Amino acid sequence: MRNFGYFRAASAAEAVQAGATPQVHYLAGGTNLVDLLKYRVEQPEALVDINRLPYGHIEELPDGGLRLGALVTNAATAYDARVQARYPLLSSAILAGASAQLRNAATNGGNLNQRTRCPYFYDVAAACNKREPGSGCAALGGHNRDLAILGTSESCIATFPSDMCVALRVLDAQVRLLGPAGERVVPIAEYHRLPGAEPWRDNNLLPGELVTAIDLPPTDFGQHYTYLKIRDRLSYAFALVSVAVALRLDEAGHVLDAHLALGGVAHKPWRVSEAEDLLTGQLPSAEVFGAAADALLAGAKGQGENDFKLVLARRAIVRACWQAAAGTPQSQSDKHIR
């Protein structure tokens, strides 16, 4: 680890200022970025330290959702009783995520801002486009089992590995931000990135911009709910796949409205409306689920040793979706497939 400055920012302004100047990194639960720094994938010249501006709450929203602020911990925001009463897939992929540990430390904008775990990132031996430009992948045609089967690239297959950003990604919210040029508001849908041709771009910030909170806006999905991650742990491992799953259905059980996202599988949450409107107005069926699977993985490719997540991907939807039409959501305490 080389050596760094330091400063603890007084405002959210202070931040903003020490903030855009290249080479400085946002300090908050530093669960990621102690990592990077220690192996030297992050080597800024300065760090400032978030952990003193007022975004550690969680509050009420006039339109009945709620503001999740960037500094809340991702234990704090699964225990909250509005979060579980109203957003329980959140609370649920949130418990999926991490250790007990992690999770008391990890805040909620350092869980949008977290990098990749893809072994050849973390090795500054390795070509890596996404920790230097213009190097090659040395994960095309290398150790891949656990990378991208959707939206990659010839730059890139790495995956993102937040489970938080997959329910959010379901419930629609929006990231709010702060930079020298003020406040702005971006969809979770637009806020990560494909790699494309710049895999060392994760997401939409600007220079010098800094997460402030995550709205969730006022939803209707009830019980009818699960996130299922599929890993080579019960605990404690990044998910080889996971489903977000979130149902509405009417008396006789038809589905009125369906949300799909997976983890694990790409570059950013993955969503396809096509896929949720093969959903709208069906009963729950192995045929319907499974063709909702395959639109939702419409154009995924196998990697050579992640081939096998092409079908395990199929087969995670599926049961997802059962279990979230039966109103049986995944247990994150025990965490066995029924």
Second form
Amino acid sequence: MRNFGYFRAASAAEAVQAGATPQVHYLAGGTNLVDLLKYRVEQPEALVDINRLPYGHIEELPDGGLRLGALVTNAATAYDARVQARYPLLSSAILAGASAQLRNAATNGGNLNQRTRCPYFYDVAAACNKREPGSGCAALGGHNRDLAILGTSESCIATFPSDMCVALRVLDAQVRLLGPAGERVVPIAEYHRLPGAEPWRDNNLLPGELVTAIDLPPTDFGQHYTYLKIRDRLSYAFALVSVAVALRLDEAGHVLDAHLALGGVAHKPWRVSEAEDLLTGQLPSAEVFGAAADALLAGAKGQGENDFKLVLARRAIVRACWQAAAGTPQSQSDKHIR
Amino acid sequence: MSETISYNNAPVPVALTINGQVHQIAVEPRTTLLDLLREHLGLMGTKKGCDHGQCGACTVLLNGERRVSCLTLAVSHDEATVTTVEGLAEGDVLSPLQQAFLEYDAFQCGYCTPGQLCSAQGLLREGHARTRDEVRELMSGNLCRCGAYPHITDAILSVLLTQQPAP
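Can I have the other form now, the form predicted in complex with its partner chain, not the form predicted on its own?
And the full complex, kicking off with our chain again.
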């Protein structure tokens, strides 16, 4: 990798000041950034190490929610007793991703900001509009088995690879940011972007902005949730398709409220309110879940090698809805899908 | 004063306690913890497999937690404590995991073994694995091209069961 300068920030103000310079990246867990440096996909002039900033805690919020510090590791978040008790969907999604070693390093802020794993983005000899604006997209008509079926554009069909963020989308998390102009809060729905004509912009962070925390509102889904991840091997692989579901049911079993999101199929976690509205007031059935799946996948388009995702996604959505309705979430260690 | 700056990519001083011994060393910002161990300190037990965080051969214990040393920069870990495979035994007395790997024939070529051992040590410390399925899932970050997984799992389970209080 090319060498670079290094600055260890002692305060948030210092970090944001240094981070506002072009060609400077923030360094947290490094599990994605260091890899990108090795491939020369990223070639910054300097890194600002933010690991000593005070964002390493999980705190209660006055409204009954929880604030996840940006520097809390994915492992510490997934195994936190409060997260496991109140947000088991988030815990499950995190534990479905990466490996134990990576989860011990990767941070919550870094998980939001990780880059796509599209092979052409990593191959600096290939055309990629995300890596090099205007160079083209080698994935269109190329090896696109892992890539997107929803929200694509003519310049990019990359997927956003996070599992954690699919759960955050279902949980309506809020992302807290600090930048040169001060603090702001962005709903997770508006944090990540679709590729459009500017696929190099993964999210709506402004120059120098830093994620400081993720706020979770209070929820009462109980055991009516699941994170179902389908991949080429049973562990330690990115999703071909993943589904996060959280339901609230009345005593007779009618759906009062449904939240559904997909991972592995788009440039951001994919959620469609029309699909959720189709479930409201209904009793669980194959027809109702199938209709919701069709609405969630409306407009989906295969790219050739990934045409199978249309069928796989529909089946995974229906199965995940059954799991959530039954209160039998997918285990992340027993790999049988029931 | 915790602020350190490297202009012009100059080496940065870091202090690391590795297998109980303190090392003061200056490294370029781009030096990974893995390269520091192997190239600067000659600790060759930690293996470079893929160098991209996909195989687990470079797993070490960083402040007690298992991490892939290839995907972390040494400059980030001033004042940290590192245990590598060389630090698992007490002199000539093997750790319970090392002994179990021998007894259960848990390796063939042995290249992945240092990473498997450090990862398993981290797994035991974390305390989240209780069943065979959980050991397999929580060891999925360590690949073994010889396919010794059943015996690796047996070896780890044998130590796990001796550590668990009887129900």
